[in-house]
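Just the one chain here, laid out as structure tokens, in the form predicted on its own.
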Amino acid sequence: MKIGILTGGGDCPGLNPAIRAVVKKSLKLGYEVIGIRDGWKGLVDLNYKNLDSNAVSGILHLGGTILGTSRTNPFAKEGGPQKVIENLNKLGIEALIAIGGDDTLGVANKLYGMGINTIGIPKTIDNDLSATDFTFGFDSAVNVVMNALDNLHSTAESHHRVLVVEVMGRHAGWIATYGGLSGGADYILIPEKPFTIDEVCDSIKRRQSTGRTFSLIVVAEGAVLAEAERAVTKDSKIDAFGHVALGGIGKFLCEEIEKRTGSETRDVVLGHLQRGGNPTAFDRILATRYGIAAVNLIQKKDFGKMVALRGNQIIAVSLEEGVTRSKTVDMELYEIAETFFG
């Protein structure tokens, strides 16, 4: 049997101990893998290459992908979908393994429905996918955002500055949520509750009452002012899948907070450093399971399906339940995060 496998979206830490788990599973079954090259893209323009043993030695502790990515939806482009399932012909791939988000798992969930069978792996550091508890990607990220947090802390308070973090999160905020509970930041704003300016400032100079001269602020780059209903984003361009380009978030709240506090306040933005570095172990152990659960699903031609994390069982649940819906933040985890605000 022929395998393909494909890493699309942006990149994150355990996409090569997965990939590696699929190549090793799979050569030890009898199996062929090819790699498709950068996501759907590759795909469309019929380029990939063989993976052997050879190929996936090494990479288990590098970060990125060794197949590369690309946000590329065959699904926008004119007679896109045709040209898949004719070069996955060509190619003679029998089962083909999307390993993504849900735009990129969503892709897959179509392609099922036009008979390809289709497997999907779960990766994205913002850790939204509703039919898991955890992607892979996702540890990691929280461990940059934990580790700068760790580094500013002891700026600010020499500065007696207020720090503002701004972290990824589109509509949902567990990065900032398990971020900043784990770096002792002093306030968390995330997508899922609107919040107001005045309340940040009001918790800062609560803090200054006390005699805490400094604080830091995490931010998702999706959250919500209430004032404006709506987040703030870089420009009116969208991507391949319809999404806009957050971001600018972090650079609003500082003016503010400095205009209205009086505080020497300073923004940083983490962006990609939050998808770049080696993986923690966590994703190392949790890519590598469900790649080799991924292959097991073929093996029993058990297809349409993405493996997921219960517990710590993984399980296999439809393409359609992993793509239908975000998971969002478990308010109760943020109101934990609450207690240590201002």
Ligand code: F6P
Given for the second form:
Amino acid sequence: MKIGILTGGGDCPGLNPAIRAVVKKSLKLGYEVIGIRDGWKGLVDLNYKNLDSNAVSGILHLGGTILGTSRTNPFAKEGGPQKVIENLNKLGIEALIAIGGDDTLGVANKLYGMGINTIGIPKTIDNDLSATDFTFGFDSAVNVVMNALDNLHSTAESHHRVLVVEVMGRHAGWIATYGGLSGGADYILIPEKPFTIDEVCDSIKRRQSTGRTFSLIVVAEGAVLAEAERAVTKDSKIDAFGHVALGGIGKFLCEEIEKRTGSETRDVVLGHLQRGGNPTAFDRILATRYGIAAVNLIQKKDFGKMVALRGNQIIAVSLEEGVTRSKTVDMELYEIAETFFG
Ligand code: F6P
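Starting from the form predicted on its own shown above, please give the structure in the form predicted in complex with the ligand.
What follows is the entire complex, opening with the chain shown before.
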């Protein structure tokens, strides 16, 4: 059996542990593994490398992906899917593991519909896939936010400032909610709950009236002002999957807060720091379990599936189910975070 493996979309910590698990398990079963470079782009351009045991040794703790990644969508290009299929045949790949978020796995699902034996592994720092309790990458990103908030607390307190911390999360505020909750944020703004600047300023003033002269506000990049009804974007460019680049809500909020409350305010954009660095133990283990489960599905010839975490069990759902609905923040959890708002 010849297995292909690729990583697509935004990188995240945990990709290398997943690749390592797929290769090690496959080799144990006597399978061969071909690593496709740079996501779907490598299957359009025929760019790959053979993955043997040496290729995946020493990578468990490394962030990023040894295969490279891209946001290439073969279905956005004339003849793209046909090229992918032609190259899979050229390489003799009988089963393909795609590691990605909804975009990458959406392509895997479409290819499955065209007769390709695909399996999906869910990853994304955004944790926004509804069929799984957790995607790997999320826990590592949350830890970056938590550590940043720990560091920002002392400087905010020393200067009696408001600090606005912008984190990733396009349509779902999971990173903001988990990061803010674990790092003691005084207000958290998420895409699921449109907000007004007044409510944020009132909360800051309430804290000040009880003697707390600093506040940490966590805002997801996709948070929406109730009066604007859409998120703030960096520019009007759209990627191959139709996404605009978000960003700028933190700076905007910072200026408004300073204007309206008179408190000295600064903004910090955590940006791609949240996607870099070593995976946490949780992400290493989850990614490893997903990688092993994906190869088990191939062994059973159970294709068109995505591995997922439910409770503490790894299960398989259809790729279709894996990509159709996105998962937004659990409002019960957000209410817990609200208990700590000013
Ligand atoms: O999808 C993961 C993600 O990190 C989002 O949270 C963020 O909006 C986006 O990718 C950033 O993409 P890029 O790396 O292309 O700037």
